[in-house]
Structures are given as structure tokens and as C-alpha cells.
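Single chain ahead, written as C-alpha cells, the form predicted alone.
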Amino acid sequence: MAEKHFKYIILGGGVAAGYAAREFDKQGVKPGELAIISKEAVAPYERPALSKGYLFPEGTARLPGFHVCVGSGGERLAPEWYKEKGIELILSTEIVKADLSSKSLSSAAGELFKYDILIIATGSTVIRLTDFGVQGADAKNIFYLREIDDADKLVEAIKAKKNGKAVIVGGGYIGLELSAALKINNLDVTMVYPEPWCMPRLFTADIAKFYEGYYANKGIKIVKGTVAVGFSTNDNGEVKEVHLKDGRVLEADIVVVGVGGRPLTALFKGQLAEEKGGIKTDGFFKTSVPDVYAVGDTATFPLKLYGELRRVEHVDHARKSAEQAVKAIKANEEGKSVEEYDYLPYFYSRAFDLSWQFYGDNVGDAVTFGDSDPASAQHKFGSYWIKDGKVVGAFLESGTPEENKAIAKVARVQPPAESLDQLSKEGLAFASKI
């Protein structure tokens, strides 16, 4: 069996990975001593592009344009990048086990990996209805959307069913994303989802109203309330229908399914604490094992902000979780220390014209502000939530960069509000003061 024996091993090849790394070249690590093991073909990229415009008809995102770290501004990490460093990236390789007690991997194809110091980026996989076993849940053209490969069959399929029909089953993020992207396509799109409104999780019914109506003005249809129960297939295997618990059968050429993700950590079950669904760490991404890290959507940690242990699937975080254990790292070797996260909870989503941001926690009571008519051309609008007489969370729609910096501040300042009507009549004026 061939061992190979790193300092530093990431476990993970996705945006956390690519992070870390430019961390670690900026701590001054050493050619040979850092290692990137992946079960991806390509070295980390900004996953986010996949469900953008990488979809686009005239495919404005392809690798090399959104290695990391582009995302949030920096250089392009191409694999070039990771040699001239002396970065090891080992690509196309499974890890199917780990033994923390030996500090040791063990890959699909038998090789064996020591490290000194291990951390694991491993990010969530999508939930898939055959988990469930949805009736013709295998068949040909029902996609998901989490890798580079995923995207590149959807891409496939986009072309080959030219004007077809697509059904997108989910309503959060991915369906709401999605959707627009094979809108833009020119196919007819439906979306299903069992909920009262679209992204329940974050819009409250207010917000959900504009999208909704938006979508539904640039021709999506929308069905609520049920969920997918079975697909019938042509006699290619392909996806012909998909049959809803409420009894309807709508057609489809394309199906993509967006309901949610699961961390990976079945590597590490019994070996590490857990919380949350997730690896529990401390504010430095420590895990219960000396040496061991976790990042990114693997990782629940303290939320210093509200007092809580959360886990957050972001690309945001995930980012700034691998850089915060980099120098958690290399200030523990250096007999230094550094400051314990301090997250301020950040989502975003952009679609057709649209681009939200939001700050803070969607806890309390929600008032909207803004012109949120589905129909209108400006469509500015937003919302602050309240709760125990103070704005913690705070959402805008068609923000500036110097607005969104101040919904930003407010939701960490937490300034206190007089009353809903006050805060509503005031909207954006209010985070402006702050």
C-alpha cells in the first residue's frame, strides 16, 4: 500500500479547501508540507457559479474564470498556483476511511495518507429522492446540482431538450436559482415545493410574495402545497412526467431536484463529538480530537453574536471558517493566539435581475419597507426583524454596495426599535444613521 506522509491535510476539495490553502501560502507554509486530497477531477472553485452562469445559454462561467478565491475578490487559484507553492493536489481520489487515532486516510484505491494536522472540508451532498425511494426516481434527466460534473450534465440536457419542459422540485435556494437559469434557457418551467412559500427558511411570507409574483410574471409557473411522488419515463429511460401527491401529473424533459443537503461526516462518526448535525468544534474550528479541524458546512460552532452553537451552510462561512483555522493553526504553533470567530450570519442569492442580501437572524417579529410590487421596475425593498425591542436581522433587495454595508452593520450593532410602523415608514434611512 502506498503511504504519503503531510504535515497538513484538507479533506475536501470545494471553496473551504481553496480558502485554507491561500491562508496557509499566506502563513508561510512550507513546498511539501500541505496537502489537498478531493474527489473532484479540478482543484477547488467557487461552487456558487454552478447554479449561475455556468447555466447560462451562452455559459459565461467555465474553469479556469471561477477557480478560488474570485468569489470574494482575490486572485484566481489555478492549479498552476498550487504547484509553484508546493501544494499537493490529489484529485479523483475517494477517502472511504479515516482513523484519527493513527492520523491516518485511506483512499478508495488503497493508498494511505498520514498527516500530522488534519482538516476536514468536506461540505454537505445533496438529499436525493432515491434516499426515499420515490418511485422512478432513477431515471434518465432527473438532476442534482452540488459538483462541477452535476452541472456540466444539466448543460447536456439543456441543449438536447431545446424548448422543452423542466420541472424543478424545491423551492429554496437551488429551485428559486434554478428556475431562472432554465427560464433564461427558454424552457417552460415549473416549480413544486410542499410549502406555503417559497425559501421558508429565511423569507418571511412578505418577501416570499415579491419573488413569487416575480417569477410568476416571467412565466414560472408555481405549484405549492405538495411534493413529488413518483416519475414515470419514456421508453429511453428518460423522465416523462412527474406525478405529485395531490394527484396532478405534470409533463417534463428536464427534472432538477433542490430539497436540502447533508453534511459529510459519516467518515468520522464515533471518532469526534457531534452537535447539530454537524462536527462540534470550538471558535477556532477545534474538534474533540487534538490536531483535528472542521470547516465549513461540516462544522457546528459557537455563534458568538447570540450565544449558540449554529451550523451554516454559506459559501460565505465556509470561506471564512477555513481562514480562521489557518491561523488558528499557525498561531498554536507559534505559541501566539488569535480571536475567536465572530460571525455575523450572511446569505445572498442572484437571479434574473434580482440580487438579495441578508444579514443577521430572521427571529421576532419581520416588518417589510420598500416598494416590493412583483410588477414594478424599481423593486428596492427589505425588511428588519425585531426581536426583545432591538433589529437583529436585516434583508434588502436591489441593494447598493454602500446599503448593504449598512443593513450589514445594523444587524451586528442590534440597535434598538421603537416601533414596527417607525421602522417601516424610515426603511433604508434607518440603517443609514447607524
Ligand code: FAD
Second form
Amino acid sequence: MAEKHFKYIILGGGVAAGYAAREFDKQGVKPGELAIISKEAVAPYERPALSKGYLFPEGTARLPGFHVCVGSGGERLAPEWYKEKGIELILSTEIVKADLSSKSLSSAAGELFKYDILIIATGSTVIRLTDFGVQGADAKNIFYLREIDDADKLVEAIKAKKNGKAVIVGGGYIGLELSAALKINNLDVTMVYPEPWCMPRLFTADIAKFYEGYYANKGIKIVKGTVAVGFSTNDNGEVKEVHLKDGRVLEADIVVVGVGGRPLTALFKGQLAEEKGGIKTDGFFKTSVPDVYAVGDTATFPLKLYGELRRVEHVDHARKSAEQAVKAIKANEEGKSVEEYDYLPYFYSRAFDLSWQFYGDNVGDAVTFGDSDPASAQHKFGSYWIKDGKVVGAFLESGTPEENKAIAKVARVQPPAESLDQLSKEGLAFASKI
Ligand code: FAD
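What would the structure be for the form predicted together with flavin-adenine dinucleotide, given that what you showed me was the form predicted alone?
Starting with the chain above, the whole complex follows.
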């Protein structure tokens, strides 16, 4: 059996892996010391592009354009970058067994990789309707979106089913972004989700009302309060209809399912402490096993600002947790220490000409400000969340970079608020004076 040894191995070749590689280079890494092992065939890239620019008919995003670290305004790490730095990119290689006691990883093809220090960056996988035994869910042209291969299959289907009908199952941000992308491709789009409004884990009813109204104005149909319970197919085995629990039937040439994900931690079951569905880490992303770190979607880490353990499935945290882990590893080697991770939750989404950002925690009472009329040309509005008399979260649609910075500061500083009324009246002016 082929065996290779590296001082550092990053398992997974996604967002966190790319940002970790850049940080290793900044901190100093010798040629041959670091390897990234990924089951994907390409170097780390900015995953959020897959549900946005990658699917657009014009101005289409393609590799190498969106390799990391362009998403945060950094230098693009194309495959040549890794070569120049002597960082080994071991692609199209799935690890099927991890033995943390012997510090070894085995691939599906039978290679053995040994490490001194391991960074787990395996991210998440999508939840599939076949996981729940939904009848007909394995039909052709039912898609999921996690990796570039999935996106390529969807792009082919969009071309093959020109002007056809698409059903998007799921009302989260992936569902909203995909619906917009398919509409821009001239498909007739219907969204289906069980909740009373879209993005219910973040959006209030008021926020959702804007997006649902805006989507309706774009010609996207929204079916709420029900779920897909089965699919029927044509003679080629391609999806033809989506059967809903409430008895309705929707025609479909393409179905895209975005009903959530779960972290890929199965390789380490029983070998590491877990918490809240992820791998438990400290504020340096160290796991319960020495020399093993976990970052990005897989890590359940102490969110210092709120004094609790959390798992965060967003790109900003993937980048920052990776950098923090590498800084901690390098400092440790020199007998030094780094500050504990002090993360301010941040996520964003973009669709059509819309773009929102959210910072902080969406707990307590919420209040909306600004112009949230879906028909208005301006559509600049936002929300604050107030808990125990303090503003703890802020959301803004169509903010300028300065305005987004201002709401981020509010969420970090947590200023006191007199009343919901005051916040609603002051709107962005409240954030600007913090
Ligand atoms: P990933 O980027 O998922 O990387 C994991 C890597 O590990 C993959 O390369 C995978 O193939 C590899 N891997 C897994 N298991 C193995 C194995 N056994 N062997 C070898 N390799 C393995 N977040 C936002 O904040 N805003 C957005 O707009 C946004 N848009 C998104 C759009 C899409 C379509 C998706 C899927 C996600 C989006 N996200 C967004 C979430 C964000 O992309 C993730 O939180 C982020 O990619 C997590 O980084 P990661 O490195 O932990 O995992």
C-alpha cells in the first residue's frame, strides 16, 4: 500500500482548506510539509458562487475565476500557487477511514496518509429526500447543490430544458438563490416549502414579506405550508411531476432540492468529542484529541460573545476559523499563544439585484425600519433584534459598504435601545452613530 507522510494534513478541499493554506503560507511552511486532501477534482474555491454566478446565463462565473481567496478580496489561489509553495494538492481522493490513534487516513483507492497535525475541514453534505424515503426522489433531473460537479449537472439540465418548468424544494437562502438563478435562465419557477414564510430561521414575517413579494413580482410562484411527498417520471425516468402533501401536483422538468445540510463528521465517530451535531473544539479549534483540529462547518466552538457553543455553516466563519486554527498551530510550535476566537456571526445572500447582510444574533424582539415595499425601486430596509434592552442583531438589505459596517458594529457593541419605536424611527441613523 502506498504511504505518504506530511507534517500537516488538511482533510477537505473547500473554503476552510483554501484559507488555511494561505495562512500556513503567511506563517511559513516548508515545501512538502503541507497537503490538502479533497474528494473534489479542483483546488479550493469560493463555494457560495455555485448558487449565484455559476448558474447565470451571462457574466457566468467559472474556475479559475473564483478560487479562494477572491471572495474576501484576497489574491486568487489557482492550482499553480500551491505548486509554487510546495503545498501538495491531493485531489479526487476520498478518505474513507480515519484512525486518529495511529495518525493515519486511508483513501478509497487504498493510499495511506500519515500526519503529525490534522485539520478536519470536511464541511457539510446535503440532506437528500431519498434519506426520508420520499417516493420517486431518485428520478433523473432532481438535483442538489453542494459541489462543483452538482452545479455542472444542473447547468446541463438548464440548457437541456430551455424555457421549461422548475420546482425548488426548500425556502432557505439556497432555495431563494436557486429560484432567482433559474428564473434568470427563463425557467418557469415554483418554490415549495412547509414553513409560513421563507428563511424562517433568520427572517421575521416582516422581512420575509418583502422577499416573497419581490419574488412574486418577478413571476416566481410560491407554495407554502406543504411539502413534496413524491415524484412521477416520464418514460425516460426524468421527473415530470411533484406531488405535494396537500394533494396539489406541480409539473416539473427540473427539481432542485435545498432542504439543509449536515456536517461530515462520520469518519471520526467515537474518536472525538462531539457537541450539537459537530466536532467539539475550543477557541483555537483544537478538538478533544491532541494534534487534531476541526474548522468550518464541522466545528462546534465557543462563541465567546454569547457564552455558548455553536456550529456555524457560513463562509465567513469557514475562512476565519481556518485562519485561527493555523495561527494557533504555528504559535504553539513556537511556545507562544494567540487570542481566543471571538467571532461575530455574519452571513449574507445575493439574488436578482438584492443583497442582504446579517450580523449578530436573531433573538428577542425584532423591529423593521426603512422602505420594505417590494414594488419600490429603492428597497433599502433592515431589522434590529433587541434582547434585555440591548440591540444584539442587525439585518440590512441593499446596504452600502459603510452601512453594512455600521450594522456590524451595532451587533458587536450591543448598544442599549430605549424602545422598538425609537429604533424603527431612527433606522440606519441609529447604527451610524454607534
Ligand atoms: P466545504 O467548503 O464544504 O468544503 C469541504 C470539502 O471537504 C469539500 O471539498 C469536500 O469534497 C471535502 N470532503 C468531505 N469529505 C471528504 C472526504 N471524506 N475525503 C476527502 N474530501 C472530503 N455561506 C454564506 O455565508 N453565504 C452564502 O451566500 C453561501 N452560499 C452557499 C451556496 C452553496 C451552493 C453552498 C453549498 C453553500 C453556501 N454557503 C454560503 C455556505 C458555505 O459555502 C459553507 O459554510 C462553507 O463552504 C464551509 O466551508 P468548509 O471548508 O467547512 O466546507
